[in-house]
Amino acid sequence: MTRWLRITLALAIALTGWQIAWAAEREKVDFGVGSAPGASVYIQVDLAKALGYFAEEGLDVNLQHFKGGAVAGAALVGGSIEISANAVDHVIKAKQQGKELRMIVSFTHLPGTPLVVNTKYRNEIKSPKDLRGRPVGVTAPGSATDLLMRYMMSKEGVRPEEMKIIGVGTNTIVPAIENDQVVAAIGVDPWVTHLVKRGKGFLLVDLRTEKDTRAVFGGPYQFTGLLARADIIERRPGMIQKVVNALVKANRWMAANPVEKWAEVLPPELVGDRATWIESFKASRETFTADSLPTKEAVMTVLRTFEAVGQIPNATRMDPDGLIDTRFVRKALERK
């Protein structure tokens, strides 16, 4: 064996040993996401991973993607995951059931979920009241999109028994509408923009904008963010802080960079048609929370919505401060 070969082999062994030791030292965390990868309302998770922010914090993140937010929320309450990217709805529902969850990072302060209708029904469906008795899609029954759909229809006089709501997933909204499984659906980008751009659907209500959100709900609407069980926050505050640090960095990075840059750093399979992806995220940009802080005002809007549809009577009696925990974000924001 030549001297050069011996040196190369020794370096390779040392490097492998360092990699194994580094991997062993990383803190493991089971992290659920309430959608398929690439959803606009959880894009901070994808960007934090792609930019290496989880690794920089010394985390070994086991991302588990669920069909919809309700499934991820159930997994969080049930203990199969420790934290989840989800809507604040699941914190509220858990509270009603005597379970303690908290939203600790905000991703979106608007729903970011357009209501899109199959183009063939353009002359028949002019408002949510025209969906009475027709099959309409949400990501999953019991999810945040389910609540939004029920509220928009009930606000225009549609009774619960007149609603025909079907779970169609997140990335499967396109075939659900194209194959006439549903006449309309409330979904997330980039999939909604794909439908509209190809002429297969049109927007009825655009909850990606503050204008439409305030018109429907009367104010900001706390939507997605990072949720954790209260017992995990208490037992593993160091892990929680590391995850929050990574997500706050992702929110800051998003605020400082154009959408085109987001597309560059993400895996190509998440972006797909680059032009359509960029168009969809530009349309969704108003929804994102640059400072990462959930607010009492926006949470109260969600509580009013639950109460209005009759899902949680007296929901507005809940204290919004008992549903969010901003300590970790505030500490992350103090870092350079």
Partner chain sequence: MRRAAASLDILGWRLLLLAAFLLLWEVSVRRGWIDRFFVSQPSHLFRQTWDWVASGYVFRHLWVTMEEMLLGFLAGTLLGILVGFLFAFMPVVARIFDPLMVLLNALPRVVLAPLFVLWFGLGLLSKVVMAVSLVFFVVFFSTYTGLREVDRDIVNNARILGGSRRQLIQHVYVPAAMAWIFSSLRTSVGFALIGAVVGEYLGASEGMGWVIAYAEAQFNSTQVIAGLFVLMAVVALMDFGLKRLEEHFSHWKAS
Second form
Amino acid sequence: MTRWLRITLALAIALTGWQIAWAAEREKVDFGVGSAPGASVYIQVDLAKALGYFAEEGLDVNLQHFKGGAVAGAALVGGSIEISANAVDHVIKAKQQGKELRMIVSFTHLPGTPLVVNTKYRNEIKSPKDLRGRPVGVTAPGSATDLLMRYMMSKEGVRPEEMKIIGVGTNTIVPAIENDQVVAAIGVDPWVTHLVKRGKGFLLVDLRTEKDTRAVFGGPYQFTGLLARADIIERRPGMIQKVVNALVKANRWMAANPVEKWAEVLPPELVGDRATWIESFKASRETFTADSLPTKEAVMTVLRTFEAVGQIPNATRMDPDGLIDTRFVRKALERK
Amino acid sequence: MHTHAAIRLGQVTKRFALGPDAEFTAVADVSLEVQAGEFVSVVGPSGCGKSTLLGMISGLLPPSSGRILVEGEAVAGINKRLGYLFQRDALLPWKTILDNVAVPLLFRGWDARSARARARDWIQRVGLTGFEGYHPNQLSGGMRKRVSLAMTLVYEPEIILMDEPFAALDVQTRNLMENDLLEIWAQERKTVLFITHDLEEAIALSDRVIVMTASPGRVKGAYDIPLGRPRSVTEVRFHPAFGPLYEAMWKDLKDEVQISYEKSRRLA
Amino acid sequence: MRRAAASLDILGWRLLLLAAFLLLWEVSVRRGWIDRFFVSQPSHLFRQTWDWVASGYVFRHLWVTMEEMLLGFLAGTLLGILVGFLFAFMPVVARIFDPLMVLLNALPRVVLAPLFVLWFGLGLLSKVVMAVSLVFFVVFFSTYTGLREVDRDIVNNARILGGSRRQLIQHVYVPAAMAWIFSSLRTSVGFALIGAVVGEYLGASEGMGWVIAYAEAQFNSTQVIAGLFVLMAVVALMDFGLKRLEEHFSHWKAS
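Given the form predicted on its own above, I would also like to look at the protein as it appears in the form predicted together with its partner chain.
Once more the chain from above appears, this time first in line as the rest of the complex follows.
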């Protein structure tokens, strides 16, 4: 009896000790992504995980995928996640409501979200102004894609009350267009490419290219990256640095390797149809920020867009320097 | 005057299934006859199948065996020429008194205007003038009984079945209602089959009283009531013939009440 | 007289409690005890609601929501009453479909909403269907119960009094079920609104659900809560109206 008790006790102690050691080894991070897994604009996160970069930094990353950037943004501000892969829009909107977020790594400096139109309407829709009064999709109401859509339409003279903008999610853009629920949508890759390749949609404005982005917005447009709350940055700079290190490494690896290699590394369920996937990421290559640095200029474009649409009246009065924090990227870049 | 049988029961039995292989015999082998224009009461302990009897005569319940003739015709389905006064009042609570009394006429295809005119008539005859616009729940139990009575009489059925209609009323109201019933009956000369567990009430109202056994209900005895008419139910109790009649019938009934009481105690 | 005074007292207490709650809320936010970002504050809510009313913005969206709600409510109620009667008067149908009804009612409608969007599109129809899917069952079950619970004596009496099947339905079953149906109508108005708003919240370009979803994306808790308040006011108003209607139709119940 006592012998058994002793053995059990010893086992229990050994087990807890091992668990404590394990926990000390790996720092836990609650990481929220503003899209279904596999989105091109957040592919750095999937790659860093697949390449084991988080583990190398000693991180135990708990990835949570949200339906859209807005939900993930709310979770970030509310504190249920510690960092988020998301659009810079949420930093700006939070600032407007008196909350301090920062973009600390840039993933994409072009929107990377093309405006795709149902092939049925090829002869009717020649430019965003032809979308007046028709149902069009964005990922979610008030999200970053919503802002892009409003800007493109209002730039061509469509008034807000003439816009019928509906949230259709990220990967659910495919059925939304195919079932004719929306005539057009600003969507995320690789799902847009799926539509185009199957002849269900055509690209009206390709915001994955510098050319089209410049034509619409007049310059680079800060899109996705890594966001964190300002107070978390001050409180846990060690954890933040480790996450940034992993993602900067992923950005570098992407710049150094062909898209075919990316498809090899990622879990097959994220890649799906390989040919389509490769095609979509090749088309998106210009969007990725090789040096990981968010820029003042690109953030300013977003602020101007917010102001032009009337969503945040005096957005351009905000200081872009107060919205980004490049210290961690610079430190990571110095490492090698 | 009693020329033909208004109601005739021949060896009627009613059994209810209680389960796959259990049944309960409510009424066994009952034969009786009620002449046209006669006022007959059926007395018996509670649970002797009195109400079942009325259910079968009205056509609401089919008998398990035996024959039932109403006005010489075998009962098949609900007989709409009958009147039936239930123990609990069954007025339509969402209709006014006037509309309640008019309902049987509407059912018979009368137009609303003449139905109401006639209903007003009967409301007056049962002494409820002034209450036409009230709803049933605004009236006392006695008043509701009067409405039920008017509702039954308004379409002039030749035969009226009454299932302990006054059981829930207090004694004073009850005597008033009984007198009114007798008065109306004297004018209309309907055939009445009246069910009660109250021997005094049965004697005071009836031409004939039938005593039934405890369950299963069988006919134990039948008594002619040689009291003159018109009667007053309150005064007839002091008639010299009343006491001996009561005693004779009570002897029949006492044992059955005892049996029924013991049974209910065993069940409890 | 005394009763009127008592109810005035109750009203006074309610208003007092409401005022105290709003005051506590406002002070807590101003003193920094609670973060305004999450709960906004009453003064902002009043200003926001006023701005919406003044600009007409809220009416445009409210109208859309009300349209979906009313259509869903009407369709759901009619369908519920119809099927309720079918079940009550055709026991075979009831026996065959009863388990199906129970199963369907157990489905979480909010989770089904994306499917409704897929089947019925992003427009009006998907919201109406959503509202119907909630309203139908409430009305169906109360109609069915109402019809089954009709007093047997009343039915037998009416049959003896000469009522045909059609007459019984008209004079007995319908009025008896009405009381049940009316009491369920007040619940189902709320359900119809939930259906419409959830539908809008999940995919729409207008309506109060969209207003709230959009405000959430802006991290604008003032607009979110103001939107909820507007919806609350609408439901309270409709509930009041229906209560009066119910009283009118079931005055026979009051003694």
